[in-house]
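In the block that follows, a single chain appears as structure tokens, in the form predicted on its own.
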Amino acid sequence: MIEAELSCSVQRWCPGATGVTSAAKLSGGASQETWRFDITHPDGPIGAILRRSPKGYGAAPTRAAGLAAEAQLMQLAYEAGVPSPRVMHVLTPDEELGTGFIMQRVEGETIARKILRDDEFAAVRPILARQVGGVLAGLHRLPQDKLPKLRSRSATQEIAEFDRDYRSLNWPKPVFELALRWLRDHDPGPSAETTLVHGDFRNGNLIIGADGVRAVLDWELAHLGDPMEDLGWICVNSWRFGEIDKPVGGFGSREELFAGYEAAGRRVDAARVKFWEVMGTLRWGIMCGGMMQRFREGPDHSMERAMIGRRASETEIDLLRLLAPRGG
């Protein structure tokens, strides 16, 4: 069914295209899906990815930028030289495919455990932390006057929101209470600079090849804010996938990350980065708690929700390590 709709679509905007083959759903639930497929073309097949909300599921969650904004951000990044897939087409209502966009497929690996352990990536792992620092610097330089409309959140607003989210779980956790108090006591105030913030820049949302970072994915949580938030998020222990002694994605040090960022002409505020690392750790813990709540109370008692939910306890250990005098 979807191949027929995609075939009609690509013939309208891709000169020479005669249809599509090998359409396969990669991920997604009822509200958002990702498909891979090949565009049939006289010059050879063109690998493509469809990101969409099917018809009837157009609304984005409160924190999400929305698929139209994602497409605009990714294309802006691509044109500025930030590693990002090229957006080939934004869906229109008459195509009957829902809302979303089609991007050119970038080959490489996204599974973090493979990136951190497979021999194929052994040579590139030592340079990744510095490289992602440079990528983030480029991302934070994207001109604001070309950005789509995005939400803007200060650290103070985020603390208040996470406090509400935590209390709505009705699942008391003294370590989360401690983290909320620490965040309020160490709130750095408004950032001297407001930039585009990716919002989910981490190992698992990067396409990695033998040459390093090939593309940044999942821009749905993009917003305006403190650029140090992105540097803190990639250091959250949950995104190290067992390599806890390498804070940056499980493949490098904070010093390497900061060096790459500053070599690209931007300045790091290490204290603000730590604040956002603590905030990010609490954020993930609350998200895990939300998964457990939905597992317990909702109609979907999936094992995946329960497995993610139980990871809230891991974030408690991570927070205690971070908040200790020599934490991290």
Second form
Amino acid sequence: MIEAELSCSVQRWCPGATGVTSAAKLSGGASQETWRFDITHPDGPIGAILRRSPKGYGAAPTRAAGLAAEAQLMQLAYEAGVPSPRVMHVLTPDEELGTGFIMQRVEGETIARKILRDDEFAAVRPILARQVGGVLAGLHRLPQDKLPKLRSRSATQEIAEFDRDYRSLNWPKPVFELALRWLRDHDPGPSAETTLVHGDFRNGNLIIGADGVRAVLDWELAHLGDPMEDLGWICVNSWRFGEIDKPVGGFGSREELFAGYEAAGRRVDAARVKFWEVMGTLRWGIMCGGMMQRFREGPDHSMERAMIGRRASETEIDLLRLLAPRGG
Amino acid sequence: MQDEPTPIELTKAVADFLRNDITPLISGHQAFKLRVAVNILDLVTRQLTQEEGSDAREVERLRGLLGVNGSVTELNRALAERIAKGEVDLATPGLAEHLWATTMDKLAVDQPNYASYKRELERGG
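Given the form predicted on its own above, I would also like to look at the protein as it appears in the form predicted in complex with the partner chain.
First the chain shown before, then all remaining chains and molecules of the complex.
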């Protein structure tokens, strides 16, 4: 039934389009959905993706940039040569599709386990970390005067926010307390420069092909802050999927990531990257706690959420490995 | 005293039934959910088997560290508060060892296949 609204929509802004086929929901909770579909066109079908909040779900969570900002950022990235899908259309209220945007579908793989294990990606794995460094450098260089309005967060504010999130869970965890102390004691202060930060740059949000990174997705948590945050987040052990000796997404080394970033003309501060890796590990742990809380309070009483709650202990062992490594 | 078979035996029987008899019949998203369900039952079985021993050891260590008595939850809350106040930290004798032992016991139940856990286990538990 979404095909009827999409058909009307594409005929208005895509010259030659006669309708849509094969609409299928890819993912999404109640407030945000992703759909794939094909635009019927005399030159051949055009693969497209819709990201939207259905009608009645206008309010974004506090940390989210909002779908309009996401569309603007992806378009800016695309224009600057950062791998990104082309934004084709921003939804208008009279289309009855809610709020959001339609982008061109980029073919490739997002599932980390496949990227890290399948033969298809064997040739690209050794170059990915360096490439990712270059992509991040391009992203951090996006012109600030063209950015949409975004929240701005320093390390100090982030620590305070995670502290509050953690305490609201009423979930006493000595390892998390220790991590919060460590973060306060090692707060690097304001960064030398503030840039656009993607905020969720990791496996799962990158489309990878046999030639490498084809698109950066999910700009939902984009904000202004310390660019080293993105470098630290992709090193968090939770995104290595078992390949724990390859800190960058399970496919490469920090040295390769840093080299790619610096080859693109930007400087790395390794101590700050480590700080953000610790912060990111705690951040994922607290997010697991949030899943547990939502599972308990409903209405999404799903087994998957329950089990993600139990994954907080993975971040506890990773925090200990970072902060209190055992000998040898 | 409740009758037998024990919760461990019952949970294990349900998990085995779902794994061996039902899994071959189900496909698609329901198969994914079934796998999650079986994982949950396996986790519950591990917890029922191991919790008593690991909680007892944890309480004993916590009593030693804090010098007070209480349930495992109360003692964890107390330790968390002391770390938050800065009264206890990694320089405190026994704290790192306690957190490592407790975390290893948790992973043994939650996620015994987690790579970091397996690596630390190879180091000697």
